[in-house]
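Taking the form predicted alone, here's one chain by itself in structure tokens.
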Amino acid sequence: MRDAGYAVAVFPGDGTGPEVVREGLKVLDALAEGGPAPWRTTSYPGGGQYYLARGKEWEPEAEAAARAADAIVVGAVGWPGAVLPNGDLAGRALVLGLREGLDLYANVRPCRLYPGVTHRISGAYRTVWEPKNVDLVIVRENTEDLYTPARGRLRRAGETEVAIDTRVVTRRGTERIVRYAYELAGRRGRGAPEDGVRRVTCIDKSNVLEGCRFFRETFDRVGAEYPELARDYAYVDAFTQWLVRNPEHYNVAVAPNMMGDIVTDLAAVLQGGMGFACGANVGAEHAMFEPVHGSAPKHAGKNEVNPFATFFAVEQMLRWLAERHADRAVLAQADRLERAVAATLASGTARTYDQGGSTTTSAAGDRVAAAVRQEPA
């Protein structure tokens, strides 16, 4: 650990972002009680609402702080009417801008179902999947594919005649995301819930798309370096049904950017909804962590949204810092937080509206913080 603690740059963002980030920081404070905090958090304004008020997405010092930080936490960005002159949503710099600027090439989305979490299927709250059968990670390429700037419109007389989005799949981009997935599978010793096999699943559309054929070829070529890991394959359309029908088969899956963006939100259903879905954006030197549910403007200011995705994002951050710096003390804090969250969920005492309950955002944070204090340091 650094003598002054790890510097964590926090961007609460828009809408419900500040509400859930507040609870995440509350839990971090609870973890740090009883001794010097191994991290220093500093919050910076920015996003769509900030753009509407100030005419810019964030201040130069905020961007500099993000680049200098040991880790970054972002709440959510986006607000109705906050649009840049080029048509992009204001607040993009805080998320997509940092992904590009810091080369955060791996989007890592864990999907784990905890006891006590229910699912909303056809309007009813119920338990559909066994918690023991949902424990996987989807790794999504985060810097290329359809999300590159290789796009545009042909306009004549003010009317759009053609809109073009060009897919970019590179050797470097594919090799490093595939290798990240294999390395992650090697560290996840427990393997898939179904059979304990440490398999890596390649999600693509290689029966149709040339970029996906290249993605799968690279998956096989890199995979030959990991003979101890099983290779598995799924066309993305078939994967959507297999994931819901048989989630216990999956351990680590890897996908190109656009396909990964879609299937990770589907996977969130398995863990109870977007209120439990967190994501890490990881590069060689930097990492950014976020709840992925968005700013949810219609819920903003009502103290009702689910903050558990933020707790999981904080846990992800602690685990990344611990691994990067070989810091056993921070790893122990991550384990402590996971136990506290699991105990709170199992008790059923912190269910927010999306779980069929009435617990407020701040009350859920209070209960997790109290559970942290009961866990041995």
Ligand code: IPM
Contents of the next structure:
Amino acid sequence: MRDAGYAVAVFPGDGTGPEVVREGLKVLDALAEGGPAPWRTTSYPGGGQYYLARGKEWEPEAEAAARAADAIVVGAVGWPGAVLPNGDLAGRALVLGLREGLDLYANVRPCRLYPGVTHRISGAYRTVWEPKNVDLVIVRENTEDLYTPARGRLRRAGETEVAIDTRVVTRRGTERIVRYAYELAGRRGRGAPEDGVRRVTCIDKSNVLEGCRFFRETFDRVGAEYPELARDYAYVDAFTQWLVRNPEHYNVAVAPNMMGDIVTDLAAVLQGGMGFACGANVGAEHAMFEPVHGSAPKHAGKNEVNPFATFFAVEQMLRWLAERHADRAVLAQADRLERAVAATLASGTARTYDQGGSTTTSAAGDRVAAAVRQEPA
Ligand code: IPM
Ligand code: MN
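What would you give as the form predicted in complex with the ligand, now that the form predicted alone is on the page?
All chains and molecules follow, beginning with the one already shown.
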């Protein structure tokens, strides 16, 4: 452990971001009770609402703090009407800007269904998938593809005639993301729920797109270094139906940026909805952790959204810090948090509106903090 603890820079952001981040910090505080905290959190304002009020997305000190931090937590960014002069989302600096600026090339999105969680399918709350069958991680490339900032418009007499986004797929970007997926599958130990096979699935559209053909070739070339892992392939359109029909087939899947963005929202339905979906944005030196549901303006200020995605994001952060610094005490805290979260979900006592319940955001945080206190350290 670092002398003063790991420095965690926290960006609550917009809308419901601050509401869920508050609960994440509450749970971190509960974990640290009774000893010197292994981490030190500092919160900074920023995002779309900040831009509307101050004319900038964040302060230079906040950006510097993100760069200097041992880990970063972002709540959510985006607010109706908060748009930069060039048309970009105000607040992008905190998410897309950090992904680009800190080279956070792997977006790691676990999709696991915990007992006690229901799904909202066609209006009703029910259990469709069995918890034991939903346990995969989607690794999304996070710095290039259609997100490469090489885009623009051709205008004639003030009218847009053509709009272009360039899809960039590089050797370096592809090699490192597929390698990340293989390494993760190796470390994870358990394979796919269906058969225990440690399987890495390549999601692409290589039957049509050149960039995807190269992505798949690279997946195969790097994969030859991992003979102990099974290679598997899915065109992205087919993947969407296979994932819903047979989630138990999947263990680790890797996808280019844009396709990964889309399929991870679909996958979130399997784990109970976006209220449970977290993502780690990981680079060689830095990492940023976030609930991926966004700022949800229509729910903001109501203390009603589901904070569990943030608890999972915090757990991911602790696991990443523990691994990076070979810190067994922090790893033990991550395990403790996971047990507390699983016990709370199984008890059904912290169901927010999206789960058909009426537990508030802050009451759900209180329940998990109490469960943390009951879990042996
Ligand atoms: C995500 C989000 C972001 C993305 C938005 C907020 C820019 O949808 O993290 O999945 O497109 O990557
Ligand atoms: Mn998304």
